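Below you'll find only one chain, the form predicted on its own, shown as structure tokens.
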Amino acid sequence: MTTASSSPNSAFIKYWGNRNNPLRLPVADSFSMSLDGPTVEIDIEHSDALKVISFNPDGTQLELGEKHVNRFGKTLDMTKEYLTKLGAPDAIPASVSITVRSNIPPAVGLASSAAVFSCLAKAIQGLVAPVIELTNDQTSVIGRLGSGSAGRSVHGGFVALVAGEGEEIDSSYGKQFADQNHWTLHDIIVVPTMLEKKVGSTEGHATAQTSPGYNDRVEAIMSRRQQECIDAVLKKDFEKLTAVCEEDVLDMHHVMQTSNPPLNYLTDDTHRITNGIIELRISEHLPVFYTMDAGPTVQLICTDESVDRVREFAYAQEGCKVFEAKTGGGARIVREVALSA
């Protein structure tokens, strides 16, 4: 038996929208920070048959529907065929069993699905050892083939997830551009409601390329905004950081707008609070800046410095939830246990 444990990510150049939805190849690449919580720990060891078993944080078991178990079977299933292009068809030889315990509570408006499927792909990881010694740019293959952004997220510290090209099941991968340890930020997350949205982040990537605006998203990243990125993360200049993620951010939330059908994430306490967090930056001088994933919850990026008065303006915002986070070091294997047979 296997256990591992990881964390979401916080995206900074946004992946929305696949070239392959079976796949999760996505059009355009993307960038993110992982986050050093909160956690999902997942045990996984071989089994006759897909069995899998999810907590949630008070430690009540959560009734899994169909479809969530399937996502899983689909997952594993993608995954053998993987390690079977990389020479190793038996190394899952019949099924798995996956034990699930996250420390994310539902509906927060963190990528949940990257914290989760990145832990699995490192499980996975741990439990093949014995047969084939998989690099973290493999095992983030596999995460991705569960949740697009899951691939970013088996990596620690800034990982780009790199588009590619063509159709095979590897051509897009995570690849990590600094550590954790070379720029800690914090990731102060406001979330105006705890309700489930109506329309998942896997649905939402189905109608992308419906919108008129996504080929010139798709080109602005591809074109500049990706390494403009970068290159700020590599240099810590956090005033071209806030620049070009809080244009991403408000492209992504216009492309997912004018889709067909429209998906309207944003709500009138969202903008609430990025519109205050423009007034503090600019009326103290703080290095702070916002972005959003597909719903409500704003995520407020900021340094040490400005980190007090950020934490300050959030737990101020009336009827939300606070969660903080900063810099973290991706997916990690927590213990591996030989079981007799």
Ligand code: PMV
The other form holds:
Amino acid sequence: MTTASSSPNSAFIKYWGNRNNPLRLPVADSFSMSLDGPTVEIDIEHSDALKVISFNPDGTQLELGEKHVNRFGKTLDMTKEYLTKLGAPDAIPASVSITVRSNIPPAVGLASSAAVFSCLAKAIQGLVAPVIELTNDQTSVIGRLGSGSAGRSVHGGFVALVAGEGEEIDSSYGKQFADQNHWTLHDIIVVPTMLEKKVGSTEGHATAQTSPGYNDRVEAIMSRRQQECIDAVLKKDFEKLTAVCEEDVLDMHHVMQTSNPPLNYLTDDTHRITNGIIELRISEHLPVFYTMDAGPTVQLICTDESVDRVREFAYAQEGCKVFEAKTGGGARIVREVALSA
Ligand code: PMV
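Since the one above is the form predicted on its own, can you give the form predicted together with the named molecule too?
Following is the full complex, with the preceding chain placed first.
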């Protein structure tokens, strides 16, 4: 049995839209910072039939719907296809049993699927190691097959999901640009509602290209934004990072809102929080920027210098829950136990 652990990531340049939906091959590059929490742990072991058991943060068992179990099944099938391509068709047993223990509060607005599928990928890396040694870039392909953004959380620190070209299963993968020791940034997460979102990102990716703004978005990322973000991170230029990340998040939400059907993930609470942080940034010259994924939750990214003040601002937001994270090390194997037959 192999046990792995992982956490979500905070997307600086957002992944939105696929050139191949079943394989989750993105249209454009994206970039994120892996977080040090909250964590998910997954055990994977041989079994007669596919079994997926999931536990909530409070230890109670989560009843997984058919859709969720199928997502694991499909990811495993595609992983077998990928391992066949790598010359190791029998590296994964016919069936496996997967136990997920999540410390991520449900609907926290942090991509729990990124944590879960990067964790699964890492656990698979451990499981297949006696047959084939996968690199982390190869392991990120497996993560991506379950959830595009999971392709980034396999690595720690600052990571791109390189879109690549063509239809090959491994044409898009996670690439680390700097590890977690390069720069500590904090992510203060302000959650206005714990209600589950109605339209998940898998459905959203499928309609992204109906937006008239989509092609311009891809062009801006591929010709400039992704590189600006990478340069800002490598040079630790927080001002430049703020400008490019806020430009990109607003652009992604514009694309979402102009898609067919339109997706409006942002609420009055989101706007109140983002306006408040802009005011604070200007009046107190604080290094902090905001970003939102497919939900109303606002992530406030800041430096050691500003984190205390940003925390104070976050906890003062009425009716909101606050979670704290910082730059983290990506997915890792925590235990490997040889089970006797
Ligand atoms: O990995 P997915 O399919 O859950 O897509 C993630 C989409 C966003 O969170 C909106 C953006 C991102 O890059 O994480």
